[in-house]
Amino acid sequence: MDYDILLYAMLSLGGLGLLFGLALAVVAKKFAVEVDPKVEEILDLLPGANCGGCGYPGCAGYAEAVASGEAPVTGCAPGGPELAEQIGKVLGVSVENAVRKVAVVRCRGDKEHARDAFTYYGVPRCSAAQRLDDGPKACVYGCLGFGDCVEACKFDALVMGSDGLPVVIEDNCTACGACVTACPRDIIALIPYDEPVFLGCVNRDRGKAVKEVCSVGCIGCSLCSREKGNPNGGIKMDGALPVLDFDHEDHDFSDPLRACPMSCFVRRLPAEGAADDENEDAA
């Protein structure tokens, strides 16, 4: 065996390895991307849920965006106002109007109150059922009840109730918005956490057309938007559907809750100074 040839080969390979290593080191240094230390600080503060509720690809994407000023410090819903304040300190900015929100289901058309138009045998997903003649529910605005929103929630804040409607577990809800995006009928919305009343319907039809498909659907009577039914204001009609303005000064949607002839308004928090079972039938 020619040991000189073997030694030469080993030295050659070693030399080439060293040469390539030096070349890679030079290239890595030349093309290195500087990382803003604030990005790392913000990323360490984030919950790591990677829920996408901020509109960016994961927590790392949001950290980069907020550090560069492209995203607001209040963009991480799971972190809430406390996290927004912490991020604000890292960036040296003041944080205002960081309002905690919660998801609500704007449909009361359960198995008892809303009828089906036909029996559905397809894929048990709301998105699939929606594509088949607008779904099996006679109300083309109502919840289809297959739980796409439940599947989308990464925080176990939604479960399907026995009545065929999703139920929000508010203690777990981070208001990330994944359920809002997952619903093909725009039924789930995010409202301020301290708002006790919301409208539990998104039906845009009127009167008889609504009653034919759901016994608790909004009939567009507009009583809730008038001074008699809502003396504090804060509700305007968008066609046949009331729109609640939660930023309206001195609003109190408990009045429309009591005035609504169809019991479309939902009380999610007890009335101040009232018993917890007040308006139980409307909750």
Contents of the next structure:
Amino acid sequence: MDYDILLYAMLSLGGLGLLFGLALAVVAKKFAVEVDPKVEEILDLLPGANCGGCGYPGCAGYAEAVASGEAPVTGCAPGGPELAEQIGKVLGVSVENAVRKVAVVRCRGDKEHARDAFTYYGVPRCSAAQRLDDGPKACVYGCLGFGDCVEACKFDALVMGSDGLPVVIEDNCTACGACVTACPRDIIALIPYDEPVFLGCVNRDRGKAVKEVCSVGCIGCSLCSREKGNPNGGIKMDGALPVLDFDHEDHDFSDPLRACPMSCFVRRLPAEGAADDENEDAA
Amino acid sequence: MTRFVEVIARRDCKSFFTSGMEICRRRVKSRPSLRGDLTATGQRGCGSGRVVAKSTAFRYQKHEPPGAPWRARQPEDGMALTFKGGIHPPEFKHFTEDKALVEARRPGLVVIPLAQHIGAPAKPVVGKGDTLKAGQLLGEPGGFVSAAVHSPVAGKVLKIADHPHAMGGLKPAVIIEPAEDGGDGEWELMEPIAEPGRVEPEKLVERIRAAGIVGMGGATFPTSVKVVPPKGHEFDTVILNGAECEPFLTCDHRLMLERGEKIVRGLEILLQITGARNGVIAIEANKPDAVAHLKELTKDSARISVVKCKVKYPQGAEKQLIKAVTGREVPVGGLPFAVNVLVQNVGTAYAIAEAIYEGKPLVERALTLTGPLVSEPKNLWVRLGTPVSELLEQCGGLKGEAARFIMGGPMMGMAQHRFDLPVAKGTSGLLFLPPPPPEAFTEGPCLRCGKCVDICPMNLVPCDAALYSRAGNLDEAERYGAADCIECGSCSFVCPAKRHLVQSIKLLKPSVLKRRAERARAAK
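Please could you give me the other form, the form predicted in complex with its partner chain, since above is the form predicted alone?
Full complex below, order starting with the chain above.
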């Protein structure tokens, strides 16, 4: 066996490796792209789901935008307030208390309560059904129940219930807003996590027109916007639909929940003090 | 890669025969299926053939510069003109094809939607309580691309209010209560033009606009806009579309048979307006009586010819008809004026003749009320605005429950769920079908069989375009043809997995088109 051959081979290959290694090292130093160390630091903090809820292309896009001051530190919904605080530390800015939000389905017109106008055989998607004479549901505002929102959710926080309405699994919900965008009827909304009550209807018609299509739809009676139904205020009428102002001081929507003749309000957290078992839980 | 080879019979070109057929055979081997191509041109086993070019667009540019004289493709007797791809769904025309057009009863209530056409809705010029004569103007065009609407009956305006519309939702409409005395006594007509040959074309276009005429095949594009090509273009050919390729529908067929004279006169007016040299009436081969009748009517005319097209869907689609009749191919994203052709439905030609010679606005049309569920299917001559329920009553009602109701043909019509919809300018058929078997709409996974690709008359890739459309991927959907889809539904018809192909493409098509338009604007 000629050990020389082995030696030459090792020497030449090793030499080449050393040469290229050195070249790479020099080039890497000399032509290094300057990356803001903050970007990398923030990127490490981000959840890495690339959900797009912040409006930027993935977590890396958001990290860059935050580091350059373009995006707010509270922009990452899945990370929540803790992450905002951490990012704030990296950037050296103080974080105003970011409110944790949660998605709610503002429709109670399930198969039992809301009427169908016709049978739909087309593409089983809300966005497609919506285009055929405003969908098979008689209520043109109500949930179509094909689950575009369920498909859009990247965190398994939405499932389609057997009654034809999506159900939010609040523990999983990161309030990224993908479902809000996916819904062609703007039924899903983000509300502050500690709000116990919200309005479960988005129908803008009045009285008879609503009752004809759904037995739990808002008829626009405006009781909840008046002193009688809601002594603490915080609800204004927009046409025939009440708008809840969650920023209103000392609001308490438990009163309109009791007053609403169509029981359109939904309690999603147990009432403070006495348990209120009358209303079905949203989740 | 060129998508197809076209063979045209030429008895006097024997020398090309061998090479032509060879190229065909080679192509057969190099592509998974050329079955469509060969049967499509009806040339399999024919005596002689010649490869004209690899692409018709190329042929057109090279051998037929715009404005050069040409003749409609003249196939041998017994052969029919056609295009690549397409399908042959069951025709179901036997329900009504032998039944003469029947004048429908005067409606008890007339609903005239202000938007019955593509473009801006008409602006109402009448108010609540106004007394109307038949033919009186109800709404004037709301823009350049728009059309006037007229009252089909004498009567009184009940109100101008939102009413269910065939395209979905509620749209403003003039609701008229016809006069009790029959209301047909008084017509308000425009001045007839007895000799259109001596009138300037502009005047004729103006009259077409005043009469509110739109494309009656279903697309309802305002005719007065369509007959005037953009600057720098001119028409050398006018094709009257009498293909009526949708299954079930027979109203154009009956119109050609019973009122062919006016159709031919309408075509003559179109030829005069456009200055085109050739007028072609294209009829599918399953209407031999209409072909013979119109041939007889036009035998003295040097400019007008009648051609027979192969029975195939979508033979009556504009671009496919142009391809079949002239061999020209409308470029991607382009309109027929790009190849100097104007296509109009036979019903539109009839309406034009009435507007010119009689001064009558577009207030009536032929339609087919048919389907296995209808007691007495009929071809009806209907006043616009008549509610569907009244027409259904005149046809003996429905034989079964829970029917599917489609406005238009079964392939491209819109499914509806209410019977109080009015007949509009583009309503060519009212179709009542039994409920579908449940499995008919259960989608399976794509088999990658390529059938949809083979038959797509626009040479697109429907299976992939549909996938990307559903995923909302604009770039890829456009790449596979979502923007050029004519929504004929051949792909969904042929798909063995029953995938909702055309339906999915339709979902994203508006966004793709919008983006394409924005890009074109940015390029300028």
